[in-house]
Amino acid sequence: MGKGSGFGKVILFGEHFVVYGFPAIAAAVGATTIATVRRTSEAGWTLTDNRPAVPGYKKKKYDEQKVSIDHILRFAGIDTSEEGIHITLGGKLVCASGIGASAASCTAIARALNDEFKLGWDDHQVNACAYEGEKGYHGTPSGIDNTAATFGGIVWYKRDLSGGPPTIDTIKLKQPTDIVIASTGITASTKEVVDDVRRMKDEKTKWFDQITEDYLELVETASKGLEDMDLQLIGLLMNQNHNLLIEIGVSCVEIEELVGVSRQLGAWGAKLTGTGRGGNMVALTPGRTLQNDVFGAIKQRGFSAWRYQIGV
């Protein structure tokens, strides 16, 4: 039986902008999806999905998940027409839009196949396989989610729009810091939201160019701020990034409630993370007291929330 894992992630900077070749910064979080693969005598593949999830997530994503697994098997060159496989998913990562659940599962499955079938892949090949799996969920994924899921840590990622390999650099924090991730409970279709943003970009070119110019200055400043461990600056830039995401129409009432309560409780920065129009919010909450205060206030309002560290 083969086994593999993939990290959850939070995007600190760059949702949607990364699709168009602008840099993004993502951080792996301290929870993973675990996959096991065992061979079966019956043809085809079967799945048992035991991952914890927000209500409705797995049902809404199931059709995309089937396409994703087919992509992964095709990339791996595994023929199940005679001898099949059974995939089991588990782990502690809670599936919710914005936490990289699909990428974590793709990476975990790729690693489990690599283990079971002795494919000899290194992490870069695992990442390439996970990217193919992500196409089942996202159509044209940016690649940042599977990269964070595969490599962990904090990742500076820039997509090559000409089709070449992405630029991947790591950023090391001087010490770990605390965050809170909260879920709206709404599962958005990444493909639909990305397509909507693309239409806006095509219809309002000059407007979108100005937004991306502002974003590029922001993310370059953020990279230096992370290296310097200037968390006050990082929080300010997270807030600014969130304002840009509001402008391109990917926030929602629930996200704004989560951002508002986090900032009121003293979070140094708070923004949507991931697709938007639901999904998750991330708040920068250095120190366990602040982290617990923000976490508790969000839970009191009936939302799901998790306490993590980045930079571990």
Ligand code: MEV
Contents of the next structure:
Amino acid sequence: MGKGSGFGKVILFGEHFVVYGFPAIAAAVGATTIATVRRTSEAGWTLTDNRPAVPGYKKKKYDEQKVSIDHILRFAGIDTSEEGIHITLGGKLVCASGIGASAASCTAIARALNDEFKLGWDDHQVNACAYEGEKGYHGTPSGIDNTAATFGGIVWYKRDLSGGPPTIDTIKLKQPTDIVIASTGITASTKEVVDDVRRMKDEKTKWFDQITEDYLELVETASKGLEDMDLQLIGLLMNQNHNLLIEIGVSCVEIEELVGVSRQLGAWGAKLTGTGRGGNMVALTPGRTLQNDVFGAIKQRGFSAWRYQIGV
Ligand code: MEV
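Alongside the form predicted alone that was just displayed, please also present the structure of the form predicted in complex with (R)-mevalonate.
Now the complete complex, all chains and molecules, led by this one.
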């Protein structure tokens, strides 16, 4: 039996902008999806999905998940026409739109296949395989989610729009810091939201160019801020990044409520993370007391929330 895991992630800066070749920064969270792969005598592949998830998540993603697994098997060159495989997914990562659950599962399956079929892949090949899997979930993934899921830590990621390999750099924090992630409970389709943003970008080029110009300055400052462990600056920039995401129309009432509560309670910054139009919010809450306060207030309002550290 082969086994592998993939990290969940939060995008600290640059969701959506990363699709168009702008740099983005993502951090792995301390929860993973674990995949096991077992050979079977029947042809084809079967799946047992034991991952914890917000209600509706797995059903909504199931069709895309099937395409994703086919992509992964094709990339790995595994032919199941005579002997098949059974994949089991589990682990502590709670699947919710925005936490990189699909990417975490792609990485976990790629690693499990690597283990079972002795493919000899390094992390870059695992990542390339997970990227193929991500294409099953939405046609044009930037690759940031699978990169965070594979490498962990904090990554600076820039896609090469001409099809070459992406630029991946690691950002080291002087010490880990606390965050709260909260789920709106709404599972967004990444494909639909990304397609909508693209439509707006194509229709209003000048408007989008101005936004991305502001974003580029912001993300470069953020990278330096993380290296200097200037968390006050990072919080401020997260808020500014959130405003840009509102401008491109990917926030929603529930995200605004979560961002509002977090800031009221003293979070240093709060923004939507991932696809938006539902999905998750991330709040920067250095120190256990602040983290617990924000977490408690969000839970009291009936939302699911998690306490993590980034930069571990
Ligand atoms: C989804 O987690 C992040 C998006 O930027 C899409 C992508 O990068 O592929 C919305």
